[in-house]
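Next comes just one chain, in structure tokens: the form predicted alone.
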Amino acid sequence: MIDVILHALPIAIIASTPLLLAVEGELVVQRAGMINLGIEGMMLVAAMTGVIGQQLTRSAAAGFVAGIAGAMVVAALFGVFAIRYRADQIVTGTAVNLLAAGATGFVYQALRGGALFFVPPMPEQVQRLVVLLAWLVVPAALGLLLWMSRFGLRLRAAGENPEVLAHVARYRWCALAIEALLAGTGGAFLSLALSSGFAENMTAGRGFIALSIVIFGRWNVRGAIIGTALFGIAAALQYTLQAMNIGLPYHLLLALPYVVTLLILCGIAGRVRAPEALGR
């Protein structure tokens, strides 16, 4: 079993990539005080402007660069709803999602028809340095930022008591931000490096796979690492055992990553504390 692990393991570290990526997002919005649920639609429509993007311009950085502007479109879109308005975050991530879905699938299936969501395959030494990025630069870059700075001080004010913070939205935009420069990264490498293209729905529920690796991690850099792993291998060993043939049924091994997910936070239920203002 510890061989297939091991041969699992290159295989979860690529494949779990816009996932981290997603989880430090939403790790920092979380710790500015809001839940974004819309971070799925987030990561699915920068899927699709990254295939566009790179389409029109025959360029790989082109494609990041347009992944993370329709990001930071649906970002601002839940911005000025759950920051300017104030209104509900649940209801309005729940809406972003719909939206997302909706928008994502429609232009889908107005354009199958050519090749305008198929993309050749992402040269190695940008996956490498995407991964690179995701697994080692962004944590520490993010530990330096929240734990080691004034910015991050204030920012994570604005998620305990935002009462004692002069400007609450700015540094919760600031988080947005962030987030949208993460999740788009991660939702433009999930089509240009691991799908080589667009479809529908493509992004299958990392999104809210993020938001409760962020709560397994318990609001902290390496326990977002830690739960994004552990995620990664479950996923990869679900591959590596339906190529091994062992007779157990398709769609349970589908299901492997999730409910392992799932056993995961009935096992830490009740025993974290989340940012006092979390959701305000």
Second form
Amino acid sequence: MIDVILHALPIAIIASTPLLLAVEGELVVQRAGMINLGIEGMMLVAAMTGVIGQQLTRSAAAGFVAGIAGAMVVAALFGVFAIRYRADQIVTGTAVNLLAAGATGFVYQALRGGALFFVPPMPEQVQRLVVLLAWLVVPAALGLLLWMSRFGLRLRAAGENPEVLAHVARYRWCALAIEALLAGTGGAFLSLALSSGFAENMTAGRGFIALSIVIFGRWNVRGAIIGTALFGIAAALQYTLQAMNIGLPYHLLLALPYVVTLLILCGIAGRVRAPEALGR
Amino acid sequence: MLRLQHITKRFGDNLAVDDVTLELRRGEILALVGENGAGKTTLMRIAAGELAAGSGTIHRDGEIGIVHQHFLLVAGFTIAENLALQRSWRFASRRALEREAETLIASTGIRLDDPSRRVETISVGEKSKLELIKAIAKKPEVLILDEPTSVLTPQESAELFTVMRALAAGGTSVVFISHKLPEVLEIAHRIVVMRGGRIVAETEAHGMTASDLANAMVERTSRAAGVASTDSSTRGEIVAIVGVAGNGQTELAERFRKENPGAALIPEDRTRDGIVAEMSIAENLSLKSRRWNRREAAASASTLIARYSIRATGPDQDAGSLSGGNQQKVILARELEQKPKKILAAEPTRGLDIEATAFVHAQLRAAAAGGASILLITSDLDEAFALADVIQVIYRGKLSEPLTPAAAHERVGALMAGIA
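Can you switch from the form predicted alone and show the form predicted in complex with the partner chain instead?
Every component of the complex follows; first up is the chain already shown.
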């Protein structure tokens, strides 16, 4: 069993990098008091704009920049309604997701026929760099930013009791921008590195899984990393187990990552309370 | 310093502040007294720049600090983090923030231990101290304190007065909003009385008596609070639990609640546990009813509003928009109309003015006269002596033997301090 896990580990780390970036982004946003369901749409749009950017410039870096820009546009849309007009965040997030799915689907269908949505494999070094960023640099940076800086203290105050701050909106917009940066990178990584291009609805619920990992990870960076790693390993293991044909129905195996993540994260002690003003 | 000229403020049809002119002197302690709804808080929020005046001119010179009755704290943060929110810094470890908080707290002369504690775990008195430290840290020229002593123990109030005197001696002007008249006479240099949005009296504190002030505040001399004389066999007993806040009162109330389902509850934190702010008065009054019918509820609410003299526009008004005293009357109406056998009243008059306090006391006496036994948990000794048949002191989670009020007079101080 250990052999199987060790074998699955490198694949798991790479494959769950987009998920981790999304979890990290959503963590920042929820700490600032927002629930952004629209993260799914952000990743999906980033996956598409990333491919378009890469195709137009033939540069992976430009692809990431275009992906982040796409995510920023979606984040801005969410922010205008949820922050500026104080609309219900769940409804806004859902609407953003539907719009993102519809818009990317439309563009994909409209431009079908060309080889536009197929990209060459990403250079190995770029891929490694992103994985390293997601698993080591971003967690360290978030730890410093959220828990050891005045900016982070105030951002978290926006999530706990907005009444104490004079400029709640400012901190929430900053949090959204950070999320767009991270989830946009994740979405672009998905289409540029993990696949050979864009496919309709290719994020396949990663945004929602990210959302639940943030919650089960109890709104801290350590929980986010452990949760994502568990999910990633269980997901990789699931394929291996299917291939080994151990006699369990594959439906059960498909559920494995979710069950494992849920069980283990429930057992991790820590701060259980959500940011007090979450969703308000 | 601060000069207000012809300030007027209207909320809808309600004239909250009516042509008020007031000037603050350097280094004085000015007490602003008046009943709930007299316009004290509105006037001071205008002075601090939190509300815009409808008309009039304001001349401000320097920073104005204001400590509200309603705390502006982050419950999930530590004391140190709450203090760090308003200071300017870039990066710091938790430990460094705690050290800085310790230095800051020490510099204000207020005693508040261990800044690594989360605010949700500290007592109301400590939260109030933390708010005061936050305000003093900004080195204001004028410091406004809105009923700071309503949640403090006598010892904490004495500590606050020492700090206020030190600030005034250092040149800060302090505005002290209160309706506890003995305190006002003890601390203030000058007293301003407000009623119905206007200043009705302005006087040096020297030589004033509490009854002079009370008369100016309520414009009548007799106070309605007669004890109903009843047959002692059917009369319920009022047991008062007194003690310094944080000695187990909350746990005692919790145990009473568990052991006496169906008892009437007048909770300590009325806005959190007593009413649903977003619901109407009629809905709040019906929360304990078995059946609910919109029309009947509105009709019975109108009756209760009249009977308990709740100052409201009607049964449909949101309970959250009522003043503290009127919210408490809504709670009393709901709880006492059930004709309960047992009543738990925790700090039933905290933050209420003289008139509302007298009303609450009269209602509790009437309920006892009607046969209900009452457990009164209070940090106001006057209240305990005014109401109780039996007094017990709570200290570190233990109750003293039951004392008669006469016996309690001698021993209560020592028992509260844990030295008897």
